[in-house]
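Listed next as structure tokens is one chain, alone, in the form predicted on its own.
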Amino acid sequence: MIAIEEYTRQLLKDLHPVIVANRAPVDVQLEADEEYRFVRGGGGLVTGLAGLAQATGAVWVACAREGPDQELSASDGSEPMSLQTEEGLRYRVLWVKPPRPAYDLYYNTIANPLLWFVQHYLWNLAEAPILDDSTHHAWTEGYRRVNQLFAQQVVNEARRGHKRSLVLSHDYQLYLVPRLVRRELPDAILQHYVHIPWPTPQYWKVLPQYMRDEIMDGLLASDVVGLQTRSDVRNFLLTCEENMGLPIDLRQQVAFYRGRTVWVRNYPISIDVREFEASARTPAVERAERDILRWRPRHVIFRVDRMDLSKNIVRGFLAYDRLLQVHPEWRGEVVFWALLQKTRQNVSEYREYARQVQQAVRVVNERHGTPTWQPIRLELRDDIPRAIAGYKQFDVLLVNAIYDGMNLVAKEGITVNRRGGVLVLSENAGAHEELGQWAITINPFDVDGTAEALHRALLMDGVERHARAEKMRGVVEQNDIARWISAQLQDLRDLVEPAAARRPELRQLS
């Protein structure tokens, strides 16, 4: 990240950067001796933003969500808190402390499941959602209120500095923040990045007009709106045109609103390739690999996911069931290893889905299993070293998401696997724009098609497997997290601050 740090140092020397995200860059853990321990958070958003925070020295505005977060933040005033992880990474965190009832409405009623379900096309529209006074209450007293608290902290932090502020807000929890900040800081540079898919204008009409208009009004206060894919950019601009009646330019990728030009760009998020490869060589990963080698059969189909409805886990097991029915020669020769984590268990839809996943495993194992072979190996655990060991050992990696903003599993797996592992990839995952040419593409709803894709992947000869894997690995290495950061900063320089583009020292760094 040395080159990125120099680039950002030059670019940001006259700016005060602030990152805004629901989740902090570290997980706070309270040890038995009452000392706090800080571990870098997981997930694609934190993975990407942690590098950006390190490169920019930004203050990170985040929510004190529960437990140790709240206990730690309770002792903190209004100044950013310096937190250092065990790896020596230091972050400056400014906490937002919403009342518990407001946070619950904001996160567990509006953000999840309502917005998440809309943006991943997850609603069974014949039955849900049912929007009523309770939804309006959750919006006004939860989502809107917590966004106001975030914006207040951002403005407070901006006013502490003596430079123009660069505010980088993130994701579906904080769609209202840019407008709220713009009202108080009209000269600030604002970018909002959406990490999840942006659906078609028609699907947004699941939400009542006041809600979707407030979301768009919030986002369009930004100078730049960042999304994962070209398809997301097009859907966003069409939403501006069809749902808001705004003039747009699809070729220039801009929308015009309230006398301002809003640039809309895709920045596909990625991973820190060097760091991830180093993680794959740690003793913990090597121990996990030795364990895998003790039980693995000839072939391993692997998946690692949260038990989110968007990940399409049940259909993946149904496809494997179909594979074993149509191609019984694979019985005893292959294991489908699923390393899964329960998530959002305070939302009823997620609790029910976790039950369905485990039931699907039982059905497949009872139908095809023998005393010496179980077709599906299900592990419910959050174990990063074991996941990385699985990446190194898979013969087939299944990513069959219904819709996904990016899906970093595809990029992580192909980066450290050296077995010529084959990626079976949903055409609706954001990663498909970059990797689909060399993956085996599937429609995530087509169970028989997915079964045949798994069969084709298992049969693929070694030369083709390694050639495809090498191509994908090259793409990930070229478009790594450093490029994700620099592409955004370059656009902020060239689009929002055109005068900066004429400075010779910045031209040389680009």
Ligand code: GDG
The other form holds:
Amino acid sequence: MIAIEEYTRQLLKDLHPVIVANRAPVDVQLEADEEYRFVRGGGGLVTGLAGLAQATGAVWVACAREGPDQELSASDGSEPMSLQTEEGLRYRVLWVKPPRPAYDLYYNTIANPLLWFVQHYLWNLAEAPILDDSTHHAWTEGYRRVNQLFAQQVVNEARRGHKRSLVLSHDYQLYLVPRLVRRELPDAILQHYVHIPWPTPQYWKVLPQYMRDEIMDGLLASDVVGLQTRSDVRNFLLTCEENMGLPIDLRQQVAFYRGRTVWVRNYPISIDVREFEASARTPAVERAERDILRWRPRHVIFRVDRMDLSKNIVRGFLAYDRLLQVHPEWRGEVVFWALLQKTRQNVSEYREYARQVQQAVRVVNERHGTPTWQPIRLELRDDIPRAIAGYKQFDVLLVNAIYDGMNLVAKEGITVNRRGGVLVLSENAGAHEELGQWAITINPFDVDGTAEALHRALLMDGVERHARAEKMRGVVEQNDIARWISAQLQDLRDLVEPAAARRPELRQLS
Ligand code: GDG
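Could you please show the structure of the form predicted in complex with ligand GDG, as a counterpart to the form predicted on its own just displayed?
Everything in the complex follows now, all chains and molecules, and the chain you saw is the first one.
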């Protein structure tokens, strides 16, 4: 469990914390014996917030998304449900139960294709998006409606307690929640954290004005808006200024809206270093590592990703193709191992992307492969122990995201790698602000540049590789997940509390 410092504990003592996220901290599985099993969910958000939920006993408001969630939550009254994982971690989850069609519009029409694409600059604007009445319908009947259901559960939970509420809401699915909660709970402390990049004000104008204004109005009801990087903070404030006409202060990192001061801060998300190192020593990981040792050649270039368009998987293979053409000496000496997970298959762009990824692998393997050597090893599987074994064994880790909020793969990989592996890192991944100095930086669109970066990484001598790896490990160790949590809570104490005490009349205006 993440250690929470004493002042944090003191701060939380007088508050009623509520975490709000689309996903619950556990994945619900229904076993053959009709018993439910609760497995800790994957991903950075859960790792970060699970520690906080554990330490504070915060209720976690989340969506009943799929079959087992829905079946379990159907028996749920209006009280939070206590769920215990096999490791003995207990969470209190309050389910939001949107009707299936509303959830579909919210998640598969607005959040994932539209907002995710806007925030990662994924549209080819000459062709897409085409917004029409169906988008408007998805916004009003899906996104707005599900956000209302979330806010209602937050308010229900807040009213159960007698203390002032601290509502920590998360990510692009829930931008309207802070405003909806503020209307009912004017005195609550609200923080909304955005895990994905915040694009420029101009790019937000892909969305119709009512939509982008509603998003900003929603978020700006928070006391603090948290983002991953300094560049996200700047883009957010410029969006306030240019798209909303608001006064801002870039140096103080604040926007002024409806008589209130909104603090905009960057908190780079991270990993639980100690826990991650421990997980790298588990039997499942060691088993996977033994398997890798059976087939690995001298050099392994590794990547692990959800098959998301933002991760730039196809260009990664094109760059490798270039490497093998321009530097044929690597043929037979290296394998590019890609461990990929299918994701968001209800969205047509993702189904098409999965096809393109597999096609690119076929082309490279046919072009360069020999009877004894397959240049790319593609594994489509959801297997965290195997991913961690890959982290331990890589010589080069390729993270070439088009844009990425943070990218935890980069941080996890360098933390447990045993070979002085080199990180080839996109300048547009949030992690680049912390690690860029010791990684090999690439422009993710430049496949020749990426090929040269891979070449340089493969050639780098042991002393330099280990020195760079050591520096990067140090940065992650210092800025680990406990720091992510405590920096946010410290700001809530330092920024929100004094401001609220000094200007009570303004709080009432919201
Ligand atoms: C979003 C933002 C931001 C690896 N193999 C498997 C698996 N993993 C884990 C990794 C890592 C996570 O998945 C991926 O995290 P990323 O941060 O790289 O990327 P997103 O999923 O896009 O996360 C991102 C993050 O939120 C946190 O704020 O950093 O920028 O896009 O932890 O170890 N997970 C599962 N199966 C595997 O085989 N389930």
